[in-house]
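Consider the single chain below, provided in structure tokens and representing the form predicted on its own.
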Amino acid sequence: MKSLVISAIAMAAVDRLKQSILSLKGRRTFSYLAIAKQLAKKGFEVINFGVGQPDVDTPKPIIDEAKKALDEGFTKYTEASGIAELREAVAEYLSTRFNSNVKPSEVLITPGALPAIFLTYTGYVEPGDEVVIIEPSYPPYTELAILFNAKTLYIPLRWKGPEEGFELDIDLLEKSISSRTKLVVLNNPHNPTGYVIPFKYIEKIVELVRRVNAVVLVDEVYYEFVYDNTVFKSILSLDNWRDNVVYVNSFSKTFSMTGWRLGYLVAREDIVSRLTNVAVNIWSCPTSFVQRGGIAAIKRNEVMDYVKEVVELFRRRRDLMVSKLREVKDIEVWPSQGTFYLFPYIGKILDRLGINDEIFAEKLLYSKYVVVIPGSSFPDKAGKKFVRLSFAVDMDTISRGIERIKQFVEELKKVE
């Protein structure tokens, strides 16, 4: 009887949670990774194309600097906005990299890019506001809109086939921005498709949001992972970026520091000051010794040389994965321009078998022990006939994994 009473009290506590929190779905991508871990524990060799992080080690100079900071006792609180040396280094780095003249006072150091995105929503989005998101999209953009009781308006990327890939319908986006718009979210290069938004569209979007006094939230965490002759220009290269832009970036992807949790937000000085007041009430300050590692990441030449080598390695991996996928019947794949993902179209297979992308991914995982992420995991609906594959794995794994996918598709044909 006592246990029933305790259970009822616990349920009542859950019932008192805000409806917006109860509406959150979490990250569906992580559920496939959890299944993969369980299968691996049972002795199956799982090939994981779902991973969203580089498989290479964090460069040694970064590790050495963090260790040195620990040895020196640099383990106390720092400034809420991050240590001055790191903010200065980030400002100098961005100004040099993107010709943007960023000031240290316009930089806020955060525990990864996601807290910077959270701060932006906290600062701008109120119940009933409209958030415009290009889809398929990184799930937290939608989840945070739900959390803040905002309305989401999705602009689907158009799939033009394996030769032309994806394209943003800039005319549809223009028609969608109105006086109700508070935030337009741009992820460039784009996860999950690998599309790089042309700079002429970036310029147009900034012009559109200025007309309605809205804000562009720009997430450029994959900025170094751009391939071939694709032209990538940061939004920070615009002369007037300060007027309507909040910029987010991270050390996670470029420097293989996903577990270090180090990112930053860039905005006009008075905005950074106000958002710092929010940050100090959430995480007090970024981790002290991690910030010292961040300085080494962007100031040491040998680290940047290493980054260039990694990007070239990933380009070769992309090319191998594309060539192997093109051998699989009814899979259409476009070589991504950026990120370390491919987003192949599997609609012909799904339509023929009368299944959806989630069933496809689950069957593949349980029968061939290969992890891919169904496109419908990336809100809203534009990705539902695609799957995402990461090529942040070695060449041999790519070859063996795609061979398993090929066998899987052939076996599906036999039972149709």
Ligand SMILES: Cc1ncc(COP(=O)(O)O)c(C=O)c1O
Second form
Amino acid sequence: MKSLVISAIAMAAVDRLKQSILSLKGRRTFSYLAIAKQLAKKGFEVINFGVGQPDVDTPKPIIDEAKKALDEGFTKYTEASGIAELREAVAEYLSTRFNSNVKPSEVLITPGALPAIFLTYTGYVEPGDEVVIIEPSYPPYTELAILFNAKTLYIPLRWKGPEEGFELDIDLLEKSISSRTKLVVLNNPHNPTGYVIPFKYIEKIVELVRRVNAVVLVDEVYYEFVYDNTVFKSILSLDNWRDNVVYVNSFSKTFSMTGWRLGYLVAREDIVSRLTNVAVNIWSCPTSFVQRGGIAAIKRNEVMDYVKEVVELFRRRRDLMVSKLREVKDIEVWPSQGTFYLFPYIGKILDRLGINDEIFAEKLLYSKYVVVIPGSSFPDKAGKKFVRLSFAVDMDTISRGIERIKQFVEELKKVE
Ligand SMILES: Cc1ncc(COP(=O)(O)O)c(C=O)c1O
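Switch over from the form predicted on its own to the form predicted together with this ligand, please.
And the full complex, kicking off with our chain again.
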């Protein structure tokens, strides 16, 4: 009897997780993917527009270099901030690619972009601070604010319709930045809308943030996926980024390396050094042989040629998906300028049927076996009349999937 009491108390102790952790929601997008897997297991042919990664293989020179590193026994701890050769390669790559002047000592190699984002919050966000986020938004920006007991302030992107797409209300953003602001998070090109924030706004935001002595966290993981005549200019091309910018990027999307876990943070040298002191207590160092693969990714010309081909392929897929979606009554779609997502407006359908985006996505999944991600999965509320579709899938799948969505919408009408 006595031992039972003791074990009950012990269990209660592990249950005592911090309230901020209990408030985390996990990734809702993953729950749709889990249902899709179950349906596929039961034999249904699921079409998945929920994917957040390129469907192409990691380029071979990257794989070969990582294998070579393994064969050479390059399997031990490395420097906490990453091996010198990779930091140099990233600094040189960013400087050339973005007409910037990044030094190797300003680069911290991380296991993906997300850990770099986590480090930035760890470095700057105190309980009660205000974090400004453009919405709809990549969920971890909000989850981390919750984890660090910070307040979130959302700036909704304005939907101007299928011709003009999304627009940042820079005046609203200006009004929202105050002495309470600690961090402004910018994701450019923007997930989930595919909007590319014009550089004049980036310049303006840096100026606004400087006035209140806050930091801009800039996440450019989709920098390579930019289409048509859209001009994407990195924040790193500003001369004065060092005082107010913490920059995050990754190998995940560009080089189709999501599972490798390799990214980086760029900040002023002393900030990189301080944040390395945090990193070393979490992951010791980025994975040794993966870093060697990273060097091949940015140094080998054939890899960059391959990336360009992939982006061109994605542009054609985007065009197909847009033209197919335009055949679906009451769906309004704007061709994204960047990323590999479309974020069509389905408000007319939802309003007519009195359902929300989640019910729409669930019904579509269970009746037609097509995965789309409800816009409300991207905090806060601005996305709730939209769904996100990834065009990182082949042409045939796009055609068949959108055909199913078309049928689904027609049948929904019949139920009315
Ligand atoms: C905006 C954005 N930032 C960061 C990430 C994560 O990148 P990584 O896999 O390098 O951690 C994603 C992945 O979906 C993303 O959409």
